[in-house]
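Read the single chain below, which is given as structure tokens and is the form predicted on its own.
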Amino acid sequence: MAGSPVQVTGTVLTTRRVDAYHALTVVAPGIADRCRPGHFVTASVGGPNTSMLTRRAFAVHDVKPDYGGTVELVFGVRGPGTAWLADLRARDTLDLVGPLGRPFPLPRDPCTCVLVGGEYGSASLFALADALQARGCRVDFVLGAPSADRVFGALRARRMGETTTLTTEDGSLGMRGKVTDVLPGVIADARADAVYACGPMDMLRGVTAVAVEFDIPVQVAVEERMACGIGVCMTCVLPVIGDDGVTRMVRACTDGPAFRGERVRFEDVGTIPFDALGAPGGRHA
């Protein structure tokens, strides 16, 4: 059942350590089941007493029908509200609202996608495939990182996927580089029709240049802070071009976190373009 976001207050079923990161299973019915790929989550941290007054976003990495339906949620310990969730055990609690955003858009014919993972960004890809394989389509996975402990999901990748690549910037798992140093190869041998993407910032800026390069789609879901999570406190906005040819500040929140990447302006990210609709002496409505 899709449909609007729910707050709940959900129990840790378990926690665990993923090489450099921490994975979270909650028991958080109402939130599972409304689920789709590319959805994130929400966490209010630090306790009833807290001064962390904001929330911290997370993509869902997997949703399960179990105890009426959990979410795990992957994320490496940034500050002192990731340290604050890192430290949560079993039968702890955590107030929860999602899912939100817009999850990653489907081909509707059976077609090859190369999805391709940063560090954590890759969480979120798992269920993507799940949902692309369903539909028919061939998956292959390119998932990269600066170092082996901080690739996420290279087994499952491999489980799962026609093919997988895995690059780190140390030479320590796979090809030595980035992954944006392999995917040229990997898009032609799989002839591939679309590309899909999360992770760091300029990741996807350059998997982007390389599916426009191959003239194929790409859906990119991009990695903006966010303090609501609900379009409220504008901190993720970013340079987004229409349909219409006028870019316009638009909030990963809420029309993301999945965009076009060709539509998103990478090197203008931070800053307000001086021809973005409503900027400071350019453009007007």
The other form holds:
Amino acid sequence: MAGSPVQVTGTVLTTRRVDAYHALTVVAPGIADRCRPGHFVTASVGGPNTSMLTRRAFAVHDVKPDYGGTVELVFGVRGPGTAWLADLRARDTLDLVGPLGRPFPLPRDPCTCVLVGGEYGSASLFALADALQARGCRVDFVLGAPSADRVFGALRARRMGETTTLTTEDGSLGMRGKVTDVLPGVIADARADAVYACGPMDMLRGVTAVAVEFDIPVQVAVEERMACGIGVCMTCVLPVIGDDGVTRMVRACTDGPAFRGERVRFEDVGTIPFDALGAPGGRHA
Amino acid sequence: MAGSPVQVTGTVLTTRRVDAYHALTVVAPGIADRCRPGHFVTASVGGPNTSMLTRRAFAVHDVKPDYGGTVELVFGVRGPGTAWLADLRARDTLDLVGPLGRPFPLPRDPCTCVLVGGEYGSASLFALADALQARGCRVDFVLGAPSADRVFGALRARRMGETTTLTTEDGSLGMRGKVTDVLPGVIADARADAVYACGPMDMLRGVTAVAVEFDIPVQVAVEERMACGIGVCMTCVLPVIGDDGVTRMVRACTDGPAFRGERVRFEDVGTIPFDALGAPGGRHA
Amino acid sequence: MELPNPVLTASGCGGTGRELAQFSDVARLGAFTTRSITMAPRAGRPTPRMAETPSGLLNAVGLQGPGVDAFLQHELPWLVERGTRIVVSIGGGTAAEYAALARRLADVPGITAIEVNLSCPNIEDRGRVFAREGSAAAEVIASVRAATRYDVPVIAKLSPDVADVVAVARACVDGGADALAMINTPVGMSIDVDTMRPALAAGTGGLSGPAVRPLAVRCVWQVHAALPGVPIVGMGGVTTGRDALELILAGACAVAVGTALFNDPYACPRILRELEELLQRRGLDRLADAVGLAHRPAGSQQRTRTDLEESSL
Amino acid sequence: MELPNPVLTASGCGGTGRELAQFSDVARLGAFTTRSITMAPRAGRPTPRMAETPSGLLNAVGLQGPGVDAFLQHELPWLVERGTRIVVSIGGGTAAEYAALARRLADVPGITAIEVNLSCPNIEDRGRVFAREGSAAAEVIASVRAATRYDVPVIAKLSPDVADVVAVARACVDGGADALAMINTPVGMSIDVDTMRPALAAGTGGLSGPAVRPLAVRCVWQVHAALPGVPIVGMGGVTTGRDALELILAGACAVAVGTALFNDPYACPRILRELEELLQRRGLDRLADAVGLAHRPAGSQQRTRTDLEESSL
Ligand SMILES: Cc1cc2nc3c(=O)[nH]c(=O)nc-3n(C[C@H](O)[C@H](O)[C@H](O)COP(=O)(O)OP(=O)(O)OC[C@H]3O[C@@H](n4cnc5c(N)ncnc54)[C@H](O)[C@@H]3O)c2cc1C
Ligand SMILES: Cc1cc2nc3c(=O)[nH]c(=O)nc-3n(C[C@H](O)[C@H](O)[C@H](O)COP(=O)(O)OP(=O)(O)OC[C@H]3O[C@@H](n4cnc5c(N)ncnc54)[C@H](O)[C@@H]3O)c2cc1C
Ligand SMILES: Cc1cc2nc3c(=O)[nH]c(=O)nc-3n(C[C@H](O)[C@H](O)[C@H](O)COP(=O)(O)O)c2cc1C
Ligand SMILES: Cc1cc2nc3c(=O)[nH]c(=O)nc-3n(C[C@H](O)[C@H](O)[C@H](O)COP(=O)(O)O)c2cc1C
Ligand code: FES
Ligand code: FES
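Having seen the form predicted on its own, the form predicted in complex with its partner chain:
Following is the full complex, with the preceding chain placed first.
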């Protein structure tokens, strides 16, 4: 990790709507400094005397040096916490903790990478693309969502990527279908060496299957319900196979969110696989 | 009651600081219409997803016909609910229920009334003074508080009252002392026929004692911790002697807040007097 | 017992009915539940009787009320006249006192059900609350059942602060309870750190409001799983149609609204409206289709079998 | 047992200590309480393991952990090296298993106290949780006490969802508990009204956070009143110095912070700072002067007698 996380009472600099999403830029120097692609932050929601106790996790979309350092978050309104965030205005304060999690590992040598984003998952891919390009990598984008308004960052992808392929399930933008429908073609055309993916669990599973098919490494950033984001509560676990071949229930927040795709047991997410370390009645118990 | 209470999602028109207090003017037509002097309203505090469940009670300070009807509340910051109210700005919404309670009864014939206010208690006296003067009554004010910044409405009292006497415990305004120190003189000078009082329980007790001494009627508006304000929860009771001579635990919110002072068993507030109807082991049990 | 709709007031939270009637028609309620009526008039506990806690409310009213005679004379007739469905809650210190109350109510027309508030101290057992112990609760229920007309259901109201709510529920049903209501308030306490004294004059009080909803959902869930045929009135922190639906999915066939009335006097009709909308959006035409639906095995299709009548208690 | 200060982490809420150390020095804690350590490694429950409720949090982690051997090899030494006071929480399925854990820890240096998590299902009693029944709890405590070095206190951790927490507390003290910790999370549940399924994969979970503070204050109050000589670690919804003081005035001589750490990783030092300020402003020079102070008769002067050492458990 690029330094340890800190808590910052940031000030909202700007708010904007981007299609189906809200974007908040927050002045949060201590956090901005330390962010690397794939890091996330957590926001305290609801203000004083709120009944909402837990922080909400968001990928860091953009980091800028302005005002000592800003971070931008992109989010959709899902429940009361994100609804509260969507109501914030410039100059309001926002309590953030970050940067959190294990960021995306970067290749040592220049290579070709396909970056796959589902819905707001693409938010964390642009900083990654920057870092990859800075290392001389070629970057191709595949972005998808159920509908056009939920594809995030298409324009920026077009500007940054060698190629950009868009998919929507309803066909309202790009190809009709899912990212996994177009991914094999993109990998083949680009002769890609690696894949990075961020989005819903189903998509990550599909992207991983494609990458495994091509026998190229794939990094996925997963999302699990989190109560703390800092590794102390053990609520955000998923089954991941370790270097020793043993499956463990590991924390998405501190062991992830970025994992090697083929190590994540996607079919078993939401269960305790019988052969996981310490599974009830399992061989290690 | 002048019509039944309603719930109104009002809009804050103006906010201002008045010494130690905050004043909020809220557009709340249905409520403003029905208000009579001594009525109170309750405000929902904390906004969506708040952890604060109960409404906060406030006397209606002023009613104006503007924008279909506005009410003004005056309050000091005591805990989290009033702190939240103090942070409201113009155009915010505020959920009010009112008018609530039994307002001050007015004398049938013109007479001389002394209006006694302790701290923010004086807020409800000006609408009362208006109503009394409209009936040809003479009005004299006695306002007191621990310190000058907590005496509310001195200027307005001076404008409206035949006489106005101010007291502060620290001597920072008017006479050093309590309202009860000056009240006998005011009653005597004005040859007062009746007293109205609003303020802390201790003060109401003292004022009642003075009025009893002079053998003139006294109306007091009491304050008790309220969970509902509409008469359903039974948390706001105090021992009051009925017409039949029996003490009952009656609700400050719907049987009051205005009571005949000599009927309130001030010494027994916060207890169940042994001779109250239904007291444990009491004669009626 | 048929109710016009599944949203009731909770005992002790709707006053005499007259106060709520200022805001909306009490005859439109699923039912109006009275405060717990006692034999003799009761002055209740000293004030302060309430304290706010995070998403909760502590109260120690102490069953203040006019006694059963005055209730029958001044309060019940008004409700009956309006055509309100009336659940009369009763409270006592001994099984015999509960039975005497039930007898007093037996010949009174217009009572839809008797709810037995078991969260009263048993004066024959050093003040231990009846609801804490299955056999004491069952004895009360049996004596009330025996004294009540066969066509008036007896509802046992349970409290969550027991080691095994299912055991108490089962004892009450074995004792003759036709339905169960849960939850009454668990015992809580708050201390004012400024005065450094308990916030309530009584020291402890009952905790209500959304803070306790997870306890209510759990109790309803456990009891419905163990006794699927027994109708349950769910309550505890219901403030929205979503909250009501949560209890219904757990196994309640009706819900009662208490603390929410203090903040929103229109809570009952609003919650009913919200609930109906939610059911409709989920394609659940009849409330009964939703009762206990969250118990179906994961991944299974929506339950079609129905073992409960709409809003029947 | 002396602690540098009265603010501890609550079991299962501070990770291995390393995670919190990123934010502040774990040696500055009153003590670090480990998650409940089990004999064998445990994978815990499936996800979702958490659901937010009004002012509360439901969790069903299921004691995920590496087992006692890995704990002693990889987690404890790191804490010991830093000079942290360490309370090791243990969990088991039988009294014998608890005893075996205690024996495994008996020769390990650097353990300040053993906390016995009694909210585990007793596999010899159809999964009934030990804390629900005095005699089962006492048996566990006695077996742990017997296996633990005389100078290491054994703390019994109790749960509020029993009919009589004082009876369980008394049984534990009679069984040899040197101190009590309360409260563990009462069992709650939440149902997702969109999926119409329980929000937690495990169905029920433990409810924590400010929502349960009134239950914690009540338990601490009742137990302190009945057993004034027994040190109590209070916990349940402590998020500020005021909350900590509330539990202390009720009778706790130390407090533990759980759920609040999830929102504020600096919660422990902040709460300590706020608590010290509050005590000072009230002229309470020593923490011991505040312990149980709310029990003094109304109107009496501040208590001067002190029967508890500062921060001693
Ligand atoms: C590492 C990570 C990065 C994320 N990045 C983004 C992002 O960039 N943009 C975005 O829109 N969303 C992102 N999410 C999802 C976002 O955290 C949830 O949408 C949000 O917490 C929902 O809060 P709510 O109050 O609106 O919804 P509710 O469903 O009411 O939330 C209730 C509780 O569940 C938790 N929760 C619910 N859904 C999720 C979820 N998917 N992941 C984690 N916790 C959840 C909340 O934290 C809260 O404690 C991310 C999640 C994780 C774990
Ligand atoms: C009829 C009536 C009229 C009032 N008029 C005014 C007024 O004009 N201006 C003003 O400043 N204050 C007035 N009060 C007092 C005001 O209601 C309290 O100051 C306010 O409720 C405190 O809320 P809080 O969240 O800041 O404090 P907290 O102490 O945190 O409140 C906690 C809980 O206690 C209740 N509570 C606390 N103090 C009181 C109290 N004195 N009376 C009733 N409930 C209380 C609150 O409603 C809340 O439920 C009036 C009270 C009553 C009963
Ligand atoms: C002020 C108050 C008074 C109550 N009085 C009674 C009562 O007399 N009898 C009873 O059985 N329950 C009583 N209750 C409990 C409620 O009926 C209900 O079970 C509980 O409050 C949970 O529901 P809620 O969270 O919606 O309030 C009372 C609750 C409150 C808040
Ligand atoms: C995520 C989580 C995990 C917990 N794990 C344990 C545990 O392993 N052992 C234990 O005794 N208590 C455990 N608890 C209970 C806490 O130690 C504490 O008793 C309870 O949460 C109340 O305190 P709080 O409201 O400050 O969180 C856990 C609580 C939470 C929220
Ligand atoms: S969210 Fe708490 S450990 Fe990951
Ligand atoms: S405040 Fe509820 S009855 Fe008066």
